[in-house]
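Form predicted alone, single chain, as structure tokens, below.
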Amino acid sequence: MKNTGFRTAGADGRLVVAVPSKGRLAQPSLELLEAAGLNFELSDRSLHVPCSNAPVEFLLVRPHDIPEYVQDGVVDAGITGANLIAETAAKVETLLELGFGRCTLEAAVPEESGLERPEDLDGLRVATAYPVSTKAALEEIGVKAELVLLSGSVEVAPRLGLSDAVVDLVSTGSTAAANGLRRIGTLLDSQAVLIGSKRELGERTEMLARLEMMLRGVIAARRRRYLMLNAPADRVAELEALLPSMGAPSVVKLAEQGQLALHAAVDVDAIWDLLPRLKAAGASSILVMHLERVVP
């Protein structure tokens, strides 16, 4: 077990959750926890952050350390990137994908290179800052490469003659393109995840399950919109058939004779195509609203 200087999780009966203290996962993680109904206050030097309305405490630490903290029982759960779990090879359970911090571990080569896919890297030099996950991903496709470990500026390695290719995390691909690199394949998909320990948590097991449920409700709500519309009674069946809701839409009588209201939660990706079709089928006074939480 790594000597962290922190007390063992659960010593005071509270659920301890590790949260990224910096980086691109930090702010979205805190916003998600707040949206889940947890009240807390941060200061510039916050490390231990207790929640005022639940027996939950956050430990703000580097995201790279979180998988091992969860594995070693320093904390009960944590929010980190799936790629960091792969890189540390930590023995933890992924409880929930959180829908932000999406990126991929990608192989890239110089534009002029004749290499076309990750399988072509067999026997070549590959520069990366993620040796564990890169080695595992390449070996899974039968590739044995000589890894060149770099801590930064991986993209310039081929230009300096240090490697034939690079493997790095990509969110937009703009950095690779700016350095004259061409992406040839994805080795790992990643996003922010909630992870839990494989250790027995005792009474805190129920607390962790409740936290997971709260977060899952917020994530489900972010993927949907609440749709309200008015329609003539004789067009309701046609409109119901168009609505890809969580279940049958609610139908409510209106004061105006022959008019009904339909309410439904629909997938956010369906809105663009759905609204014109609803209008064409006789819908009017359409309202599209954000949801706070969806708990089936």
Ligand code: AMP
Given for the second form:
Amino acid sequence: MKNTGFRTAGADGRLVVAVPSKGRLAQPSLELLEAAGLNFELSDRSLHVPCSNAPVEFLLVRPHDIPEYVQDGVVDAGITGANLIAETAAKVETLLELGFGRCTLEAAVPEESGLERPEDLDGLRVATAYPVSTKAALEEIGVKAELVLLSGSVEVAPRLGLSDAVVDLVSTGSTAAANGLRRIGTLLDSQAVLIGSKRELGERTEMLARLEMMLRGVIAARRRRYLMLNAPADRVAELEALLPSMGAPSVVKLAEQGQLALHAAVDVDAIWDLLPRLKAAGASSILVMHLERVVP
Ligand code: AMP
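Right, and the form predicted together with adenosine monophosphate of this protein, after the form predicted alone?
First the chain shown before, then all remaining chains and molecules of the complex.
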């Protein structure tokens, strides 16, 4: 177990959750926790952030360290990148995928290289900042590469003559392209996840289940929009059939004779196609609203 200087989680009965303190996952993690209804104030001085409306405390630390902290019981749960669980080989449980921090661990080679697939990397030099997950993913396809460990700017390694290929995290692919690299294969898909330890948490078990439920509700709400529309009563059946709702849409009476309102929570990606079809089927006064939580 790492000596972190922190006491073991739960000593005072509060659920301790490790949250990324910096990097790409930090801001969206805090936004998610806030959206889940937790009240807290960040201070520049303290890594411990108590919540004022729940027996929950955050520990702000590097996302890379979080899987091990959870595994070792330094904290009860944490938010980190799925790739970092693979990278630390920590024994933790993934409780929930959080829908942000999406990226892939990709193999890439210089444009002019003749290499086409990750399988072609056998016996070659591969630069990466993620040696454990790279080695594991390559070994899974029977490839033994010589790993060149770098801590950042991995994409310049081939040009410096340090490697034949690179394996790095990619979200848009623009960094690789800007450095004259061509992607040859995905080794791992990742996104931010809530993780818990396999240890017994005692009375904090219920608190963790509640946190998970709250986060799940926010994530489900982010994927949906609440749609309200008015329609002539004789076209409601047609409109209902168009609405891919959670359960059946609600049909609400309006003061105006012959008019009804339809309410439905629909998948956010469906909206683009749906609105013109609803209009064409007689809908008017269409409102599209954000939802705060969806708890089935
Ligand atoms: P960083 O912000 O570089 O400390 O990365 C922290 C974590 O953010 C990574 O381990 C990944 O889980 C995630 N991530 C999401 N997109 C990217 C990306 N394009 N490059 C690096 N990490 C990413």
